[in-house]
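Next up: a single chain in structure tokens, the form predicted alone.
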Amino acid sequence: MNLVVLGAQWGDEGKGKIIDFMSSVADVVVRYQGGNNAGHTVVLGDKKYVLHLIPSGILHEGRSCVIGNGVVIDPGYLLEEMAYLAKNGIGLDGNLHISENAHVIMPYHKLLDRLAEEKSSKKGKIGTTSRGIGPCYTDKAARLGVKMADLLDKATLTEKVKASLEVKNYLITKYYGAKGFEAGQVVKEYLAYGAKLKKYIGNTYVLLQRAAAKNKKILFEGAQGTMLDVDFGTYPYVTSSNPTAGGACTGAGFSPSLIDKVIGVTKAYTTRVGEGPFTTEMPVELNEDFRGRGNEFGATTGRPRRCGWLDMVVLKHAHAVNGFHSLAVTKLDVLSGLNELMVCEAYRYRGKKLYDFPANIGVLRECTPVYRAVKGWKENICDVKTYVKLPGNTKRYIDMITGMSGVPVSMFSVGPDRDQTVITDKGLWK
């Protein structure tokens, strides 16, 4: 049984919590795209773990955790994250595996990312984390990238860095007016990273094939979310990879015929970080209220998240792209105490209703939400352990999500802790 768990909105849906919960019965957990621009937060008792590269399954003893070829890796940051886990008693040796085909974020990628964002006008800003993700994927597509395997080969690494810096230094110094890089220093630094990571680097797609042949349970975790997908998101306000279900196959070297189920994670409302159109965004006062209620600040950057009502146009679009077998609804508890909730069932554009998500960013900017008002609930649901015990209006809200999206809800969460997750479908791993 092989499952893909991914975000159905703009990321920050609580995937880390859901993946951690499901990792308790998984054998292998795989991260298949993105970089350290994404953060998965897991709360265990009074301890909070925020992971950016290593799959959150590492918090379960004995799980094999794979960083796939579709991930772009900042090796310096990865070593920091490994040290952080080791300091907290989390074992890595024999449990962590890094694809030799994963591309490496170089120091010039991070600088170019920051310089490009600084140079952009406010209207042209993407809202990047400036961690080099986009420029690294650019080099990958342009066949100029450095792979993790190259960090173990001085001659290859030197050749690639020198070739890349011929162009990068010209751009950095002549166009941006900043200081360039010396190839020898870059090579020395990254060979040192390679030496420290050598025992973790290998052919991970073979590892996954062998695990599948032995009927191991493999869990693929997506970073960011469907609406940040470079093909199907709110382009250009997107990430530079494919967080969607298809990315799990290309980003891990795994056959789509072996994927059994795809689970979409959605908040009971909607948030996004950074720039770009956001049709259901709340007014300022209500936005601030939801940030306080849901602790809506980015796990990676700490930026305040923009909050909005649940957007069914987005959720149905995500289902169409990914083919969800079920949904995990998070942060239901955040809605407690509200008399009335709004749910966006369509967009209005120049007098017409749109039920399909528009690809044209200009059209999207003009869209306004068509809302359906539904009754809220006053009860505190943080200690609820079953669907049956939920207040009537909470159950109706969940049922409405299923009815409007066409996707059953297989689990929901009523708080940040691991034990505040409720399974409604006991056959998820069957």
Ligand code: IMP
Contents of the next structure:
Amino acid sequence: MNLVVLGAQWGDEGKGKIIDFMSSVADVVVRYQGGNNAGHTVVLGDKKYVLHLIPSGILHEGRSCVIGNGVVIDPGYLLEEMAYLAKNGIGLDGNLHISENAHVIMPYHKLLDRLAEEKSSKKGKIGTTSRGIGPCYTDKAARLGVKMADLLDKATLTEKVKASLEVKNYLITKYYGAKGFEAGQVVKEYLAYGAKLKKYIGNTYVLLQRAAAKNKKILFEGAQGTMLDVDFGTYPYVTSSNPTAGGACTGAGFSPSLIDKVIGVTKAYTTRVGEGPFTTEMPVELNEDFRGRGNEFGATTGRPRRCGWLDMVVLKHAHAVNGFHSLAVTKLDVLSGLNELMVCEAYRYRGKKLYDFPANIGVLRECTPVYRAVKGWKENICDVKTYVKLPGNTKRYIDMITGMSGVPVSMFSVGPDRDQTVITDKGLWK
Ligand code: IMP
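Can you return the structure of this protein in the form predicted together with this ligand rather than the form predicted alone?
Below, the chain from earlier opens the complete complex, with every other chain and molecule after it.
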């Protein structure tokens, strides 16, 4: 049984918690795209862990955790995260496997990410996490990238860094007026990272194939979300990878024929960080209210998240792209205490109703939400352990999500702790 769990919105859907929950049953947990731009928060007892790169499955003893070829890795950061886990008594040896084909975030990628954002006009800014993600994927596609395998081979690394810096240094110094890099220094630093990571680097797609052949349970954890997908998101206000279900196959080297289920994670409302159109964004006061009640601050950058009502146009778009078997609805408790909730069922564009998510960013900018008002609930639901025990209006809210999206809800969460996740489909792993 192999499952993909991914974000149905703009990331930050609370996937970390759902993935951690599902990892308790999985044998292998795999990251397949993105890098340390992601931030998965998991609360264990009174301790909160925020992981940016290593699959959160590592928090369960004995899980094999794979960083797949589709991920971009900042090795300096990875070593810090490994040290953070080791300090907390979490073992990595024999459990962590890093694809030799994963691309490496180089120091010039991070600098270029920052310089490009700084130079952009307000309208052109993406609001990136400045982790070098976009420039690293750019080099991968341009065939100028450095792979993890190259960190173990001085000659190849030197050749690649020199070739890449020939153009990058010109851009950095002449166009941006910043200080360039010296190839020898970069090679030295990255070979040292390679030496430290060597025992974890290897062929991870064969490892996954073997696990699948032995009927192991493999969990693919998406980072970011469908609306940040470079093909199907709100381009150009997206990340540079494919957080969608297809990305799990290319980003891990895993056949689509072996994937049994795809689970979409959606908040009971919507948030996004960074720039770009956001049709159901709430007015300033309500936005602030939600930020407070939902603690909506980015796990990676600490930036305040923009808050909005649940957008069914987005959710249906995400279902069309990913083919969800079921949904996990998170942060349902955050809606408690509101008299009325808004749910966006269509967009209005120049007097016409749109039910499909527009590909044109200019059209999207002009869209306004067509809301359906639904009744809220007053009750605190943080301790609810079954669907049946939910207040009537909460049940109706969940049922409405299923009715409008055509996707059953297999679990929902009512708070940050592990035991605040309620499974409504007992056959999830079957
Ligand atoms: P990048 O991935 O750093 O290039 O940033 C591109 C866009 O994706 C920006 O709007 C970021 O705020 C957003 N983004 C990247 N990673 C995450 C995430 O894990 N959660 C939410 N938004 C993200």
